[in-house]
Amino acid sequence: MAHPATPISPPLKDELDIVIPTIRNLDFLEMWRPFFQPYHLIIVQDGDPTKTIRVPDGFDYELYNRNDINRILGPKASCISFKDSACRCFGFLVSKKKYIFTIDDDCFVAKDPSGKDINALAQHINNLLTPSTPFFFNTLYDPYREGADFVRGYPFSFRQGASTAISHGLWLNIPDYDAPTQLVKPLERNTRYVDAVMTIPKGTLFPMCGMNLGFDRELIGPAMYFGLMGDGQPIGRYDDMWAGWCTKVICDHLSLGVKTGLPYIWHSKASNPFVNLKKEYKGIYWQEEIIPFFQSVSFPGECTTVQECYIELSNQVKEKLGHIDPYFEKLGDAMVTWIEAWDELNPPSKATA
């Protein structure tokens, strides 16, 4: 007599969230209903606190909106962006679980060569759950995958890795391009699905976009800030490329991994070049001096903790970007910020305190 199978619960299901801001109805999820729905959502809406988003039926979820993220936060409600999806970030406070995958709204199942739907959530659980390689590079990848392993020359002292912090995915179709190479570039489309992952060097920056991204909360959550981007502020689409460099500094000091490559996404809609222009052109200027500025970040001995790099951090930023435009004054002082808001709503456990 055939037995019942036994039901198997989806990795991680009560230890993650999925942060997906938004300022329109989330019929994206009905596409991600498979992979999605046994897990808790945290939705951020931005824009007009009064308009209705509309979330398809079955989902388990929480949603704030402006005027939740004001009554919650207070005066430290200033550090989060508004009119820009730099208010994710919000949902990374808010949770209260080890991972977050975050998600945008105009990112669908992309397909594996073979027509497969790919579990994006899957693969960022499999790379944050296997260590990262950031201190001596594998030639074969990652080494900790089915197929795969340390190739000849690899020290053995490395072979048992670094926990990894950040899983960093990425997309087919639109890629994500700046304004510039948008404007040159109007029809290409990425086509190119390459089955791989890999850790970023410790010392070495990228381009970080929080489309499809996952990451450990209790290891770098308090650094995974998405700064002051948006309504009010001379500067737009930075905000993960901001979170990126400060969070790899940060990981590169405490000897944490950060892994880019698999899984994709299929991202639908591409932004408008000439809106995205009006906000990236200081970034884009900005950028030659912030890039060598994080090249060049050192932290104490004693910074020994996320926050303590982030606030010694934050000093720096002052320090040595406040010269290029005020902003970077206001942005130091939003780190700050958004540390003490943090620590508000995630006091120490008293095991840890």
Second form
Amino acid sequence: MAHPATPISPPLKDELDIVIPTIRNLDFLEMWRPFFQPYHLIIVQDGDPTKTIRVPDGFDYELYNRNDINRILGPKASCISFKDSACRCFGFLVSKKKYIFTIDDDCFVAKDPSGKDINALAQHINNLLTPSTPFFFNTLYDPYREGADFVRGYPFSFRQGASTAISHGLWLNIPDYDAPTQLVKPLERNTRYVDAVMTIPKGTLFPMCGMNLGFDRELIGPAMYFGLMGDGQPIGRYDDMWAGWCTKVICDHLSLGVKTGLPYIWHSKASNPFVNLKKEYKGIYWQEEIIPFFQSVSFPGECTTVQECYIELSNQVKEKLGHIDPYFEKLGDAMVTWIEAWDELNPPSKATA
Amino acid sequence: MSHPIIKDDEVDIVVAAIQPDLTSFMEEWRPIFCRFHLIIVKDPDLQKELIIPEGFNMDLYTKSDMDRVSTSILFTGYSCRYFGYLVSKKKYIVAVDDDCIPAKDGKGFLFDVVAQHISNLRLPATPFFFNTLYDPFQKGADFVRGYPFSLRNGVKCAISCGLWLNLADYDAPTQALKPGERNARYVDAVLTVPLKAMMPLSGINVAFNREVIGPALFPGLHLAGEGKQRWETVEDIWCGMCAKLVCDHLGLGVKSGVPYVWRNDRGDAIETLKKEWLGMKLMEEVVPFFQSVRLPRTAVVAEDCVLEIAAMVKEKLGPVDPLFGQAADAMVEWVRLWKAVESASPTPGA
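Moving on from the form predicted alone, please list the structure of the form predicted together with its partner chain.
Shown next: the complete complex, the earlier chain at its head.
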């Protein structure tokens, strides 16, 4: 795709919201200002609602704290996690835009190997606006990138690709490891810049990290629920994982694509591995059953919308994972509550086919 | 966790000589190939004598060797390399086309293609769940948060598919539409191609564990009028799709990514376009077939899997085009040959 010589309006300026969960501060936005300032921000303030979180000047934003969440959702607010970055999905719920980019408040602008600042948002937009290739693996990765194409042997009937629903970015510096790996390798830093975007094949699951993520809200939004985590819940740090598994099986069913790879951001903060271990440990052994569950999920032909798939999924979660822990019954119910909240805040007339 | 070391004397480098003068090719590769035993296979259609520089530990095979072994299998053109795979007595094969030279990094150092392929084959593959940091066994990487622990041992890697800088492995129409496009992007990663994902396995720069997957890399699908340009062939794509099925069935891994070779400019894509590009049309027919293949549990080695696939090809694709029927016959003959060669001189145990 050729780049115009004269600057044009930032792409998707009025069609994309940036959702940021925070419990600390938003100082990191200063570094992102050149890339983010044209866009509307949705700040989801976790934790103490009486605390004031200052948004740097010059940004157009809306901010929601726990009181706002309770006010807007009423009893349905029970599905939104507290004291966990999972609360970010409230921002997805209230957004009125087609696209979402979500980023953590400890993620900064990274540099590419030439030393240039990486505009992560622009790359996500590019990923979302170009097709994915879930049906056949292209060995030169994203064939729609400049300088690349489909390789010999790639069936022509697949070259139109599928619509891209999710763009999963990566991180330099502090890698997104689980607690046991962090404990064993506390000093490991991700220094390898892999200059590729690729589609995760249909039928393959992956661990979706929520700290640098873009998605098409109209295509997959209702499935981007980050589950019940944090305060009062037996598990944490599996919010994005859960959303990733749910969205992937639904994307596979609806022939939508999920890309991973560029862009990189610079992840600056290493969380405490002992705290993480306490949050994760149930997830670590629960996932041994959760993964086979997702690997064998199938949707009946009548499920043709994301909401239908998601409700079907919530039933299967309760039926097939309920035996692991009562948590999964609650989670299944919360998934239904989420869809109800979604449909209430995003009435069908606005939804696209 | 330690993974087995692969020794130099367990590796054969197989080169198909499509052009007679291998001097510049061999000299470019000398720093990397000199440690290894080479099998050079001369294209039976090539009339001229081969010119091969001195100083390599190598064996040369020609038409007469191939005729002694089989007269029904077509070892012409790029397919002559499979003869090298057949007669090798080593556990691992690395094969590179004769129009490729080592790629260089930004400082001018050669990327050691063989060392990288060996590393790919030595370290486990992870086909059951995608790791977003790519190969978790590479230095500086690991499994990411959310990767199930029970899947972290990985499985044996059977095939390592490398890539190409400069002239990428495009088909003729793609290259003809973008005559100036050259692949300049070095992607510093190798990753496992997930279970059930189909892929185009290019034979230009490939390595494999001959013991576990050798029978599944065969010369099967020959196009009429197949020439001496990669654009005019699909033999590697065909056996690659079969090999991926076999790997998926047997719980083996296929990796793709580094190492890169530098592929010299050669041929004219537009000239190739003038020929009928039957290969690409055939590819469209085979995809639904491959999506539907299920191998029986009783097929526990590559030979059995290939025979099962051959039978299915004969039955389901034979009616579509006679070339598929011929491919199925070639696959059966290949397995017969493979077993005959193995029983005559079995390779040392793993």
